[in-house]
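Read the single chain below, which is given as structure tokens and is the form predicted alone.
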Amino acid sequence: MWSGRWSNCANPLAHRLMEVSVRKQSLVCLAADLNSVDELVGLIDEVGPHIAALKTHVDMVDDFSPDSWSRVVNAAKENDLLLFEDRKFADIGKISQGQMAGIYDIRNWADIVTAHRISGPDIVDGIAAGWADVERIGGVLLLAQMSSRGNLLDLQYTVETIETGRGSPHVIGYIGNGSNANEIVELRRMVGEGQMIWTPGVNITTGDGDMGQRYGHPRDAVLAGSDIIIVGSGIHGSTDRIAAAKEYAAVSFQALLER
């Protein structure tokens, strides 16, 4: 099923993600960019059987508290989801270690986080130290590409980001540009089979979205080398969220079988 990705990806989080994806026949990570705990829990319970991971922005939640957030964490566990906090850490290692704690205590519930490479390679070790402080193991996705118009992640930056990730046992893969299949193909060529590629910027309705976002088709992204498609409003903004989640799951998993 996963071919070289399974045998070459050493991080246990990558294997867990691949197992969940096969059980649910879905390569969908739901970008649940909502503002309340009730909305999040309701969405998870509604579409959880058809997605493999849940991407959060905990600092966008208006009614956050440690107690209320535990409802989101429990709902994710009950629905067999990996929790992915899209924090996009970008500071030095020591600060990132502290940011994994703090009021949101990301280290205690997130399985995966995102980080930029811009501050240097030590950021990955800082994040990993945050998980180690509470005796957990997590995985980092480094931003190698972005799908937003006018971003500054050029080819040289991408190359250096991959070099950092390749040398770290904590990096499970990279964020790629789901709106451009050619860029995913090139990213997969550089990454090889040993790490994953997750792609935002996908929607069954392709084209330009709000505020500079661009979209490519999920099937194209998977065929080009994406392992997980990150879908937001295409699911939670749909009038029938269950049907939308099922459609994205079917399209993405069928593309994996074809690949």
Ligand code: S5P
Second form
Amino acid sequence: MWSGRWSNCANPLAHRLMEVSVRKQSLVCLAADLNSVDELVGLIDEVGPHIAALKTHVDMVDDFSPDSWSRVVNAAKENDLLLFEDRKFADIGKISQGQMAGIYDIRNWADIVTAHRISGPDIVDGIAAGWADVERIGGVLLLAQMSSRGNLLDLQYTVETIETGRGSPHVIGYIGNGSNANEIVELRRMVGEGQMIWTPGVNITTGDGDMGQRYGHPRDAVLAGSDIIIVGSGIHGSTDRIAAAKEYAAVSFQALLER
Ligand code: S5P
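Next up, the form predicted together with ligand S5P in place of the form predicted alone?
Shown next: the complete complex, the earlier chain at its head.
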């Protein structure tokens, strides 16, 4: 089903994701952008069976504590979800290693994190060292493109980012601009088959979102070469969140079958 991607992606986390996506018939990573642990756990319990991964912004949760957060981690485990903390690390390698620890202790529960390439290639080693400090292994998604208007990630930046990630055992793939199918096609051409592309900026209602966000259709994103669609408000902002999750799952999986 995943054809070339299955045989070419070396990272074991990529294989785990592909397996979960087939079992659940969904390429959806839920962007669970809610402000309390209760709300997060409630949402995961509702839509967990229809999503393949869970993305968090731990630093926007009002009632975070190491104890309360374990409820989110457990809910993810019960639903067979890889946990992806969208931290967007951007500092020098050594500081990124330190930021994997601290109050949120991301290294101890996140399987995947995002990082910008802006500070240099060594950020990847810094993050990997953070996981190594607690004897865990995780995957980095480098931001190669963004969905927000006016972002500064131009073509040369994208090329350098892929150069950093190519062949790295720590880089599972790239964030691409889900709002623009042409950009995804271009990104896939540069990345090849060996790493994943995850795309935010997708919504069944396409066009401009809040505060500079832009949306493309999930079907177009997958057909263009995206492996996982990152969906936030399209699901958590819906009046019927289960129906919405099912719809994004069906659209994305059908597009994979066609691809
Ligand atoms: O370029 C990007 C990269 C990311 S990771 N654009 C994004 O929107 N994101 C994230 O995807 C963002 O942090 C948010 O959690 C999610 C999009 O949410 P939505 O509500 O617009 O679907």
